[in-house]
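Quick heads-up: it's one chain on its own, the form predicted alone, in structure tokens.
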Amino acid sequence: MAGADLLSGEIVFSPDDPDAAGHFNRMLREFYRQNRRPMPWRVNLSPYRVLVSEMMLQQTQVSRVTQKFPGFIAVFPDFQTLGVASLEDILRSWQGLGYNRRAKYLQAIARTVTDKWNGELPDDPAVLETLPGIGKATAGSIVTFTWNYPLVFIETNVRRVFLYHFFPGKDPVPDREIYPVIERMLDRSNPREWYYAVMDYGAFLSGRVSNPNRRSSHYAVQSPFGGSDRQVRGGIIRMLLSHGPMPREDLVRRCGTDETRSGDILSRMINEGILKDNSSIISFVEV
């Protein structure tokens, strides 16, 4: 079934229909056969590559991650290399992805994997959830994509597909109602490819149909980037990467926004362990 065919009329499946899984998965396989998206992290699979991609994909567009992932992996090819790198070098390769705390989380994870687990990422999602920046969905996706284990997890595109086909007109829908439907539809023989197909289909639906995710009880509109704290934080990172350590007063003044606000944001970045203040000279934390 080609993508255009799917938009010719909403196809509704009943979660209680014993034949729903067969019909849904046939539709999904046909869509995926014709519309599969090539992703650099879907080849040469390894726990490290999957972890990096999943951390990058949190709150960041796939197109941007597709551009940044190969270069990051080239500079930091494994847990050990990433763990001993300076945060400054990691953030330099991370530039353009935003939410820079994720880069620091990755560094901390790499050190834990190297020091505690001899370089081997655990395949237990409960253990992964104890690591910084990894929640239930990220832990589930890492385990599923790395080891092909049939776990149930929900991310934006998965939620979009299931709201569209199984909960038409219902509002709001909590994830707790979606989980058992995914459980019944999941292809346990190859969950990795099944999730790839669902996510690719969800990305296809985005912008082509009225956003089903608006009917999720977990839906939240992301604030505009312009003028946001995220923009100021990114500007601070760029200035330090370009100019090296700077006096706090100069850095705050050059942020291009209210100095009190810039100072508060800078203080938060210091408290988060991304930056350090040494006699009012601001720099990145060191290993």
Second form
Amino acid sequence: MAGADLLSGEIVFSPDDPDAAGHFNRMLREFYRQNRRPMPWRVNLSPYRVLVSEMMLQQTQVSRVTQKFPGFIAVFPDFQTLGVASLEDILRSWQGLGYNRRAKYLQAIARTVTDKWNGELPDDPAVLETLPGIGKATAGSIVTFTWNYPLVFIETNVRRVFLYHFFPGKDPVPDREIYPVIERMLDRSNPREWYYAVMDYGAFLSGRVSNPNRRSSHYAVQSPFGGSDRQVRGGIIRMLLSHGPMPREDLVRRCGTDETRSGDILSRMINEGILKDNSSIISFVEV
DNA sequence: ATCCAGTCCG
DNA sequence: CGGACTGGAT
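Please supply the coordinates for the form predicted together with the DNA, as a counterpart to the form predicted alone shown previously.
Below: every chain and molecule of the assembly, starting with the one above.
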């Protein structure tokens, strides 16, 4: 079934229909056969590569991660290398992905894996969730994609597909109602490929139908980027990466916003452990 | 304007 | 629970 055929009319599946799983998965398989998206982290599967890709993919488009992932892996090929790298070097390779805290988390995770777990990433999602920057969705993704275990997790593409086909018109829908439906539909013979397919289909749906995720209980509109604290933070990171350590005064003045505000933002970044202040010289944290 | 393989903090 | 966190493509 070509992608366009899927949109000729909204196909509604009833979660209670005993044949729903068969029908849904037949449709999904046919879509996937013709529309699968090749991605660097779907080949050469290793716990490290999957972890890095999943951290990068949080709130970040596939197209952007596709551009950054190979270079990052080339510079930091394994847990060991990433663990001993400086945050500055990691952020340099991270630039353009945004949400810099994730890079900090990733470094902390690499250190835990090498220092405490003998270089092995656990295959237990509950253990993974104790790591910084890893919640339910990322833990489920990592374990399913690395080890092909049949876990149930929800991220934006999965949510979109299930809202579209199983909860048409219902508003709002909490994830708690979606989990059992996924549980019933999940192809336990190959969960990895099944999630690949659902996610590719969800991405395909994006933009072609009015976003079903707006009917999720967990949907929130985000504030505009222009003029936001996030934009100022991005500027600070960029400035420090190009100039090296800078006096606090200079940095705050060159943020392009009033100095009280930029000072507050800077303090927050220091609190988060991204930057440090040594007698009013601002730089990235070390070791 | 909208939204992207979410998580954390208060 | 609400809000913060990135930056770019469309």
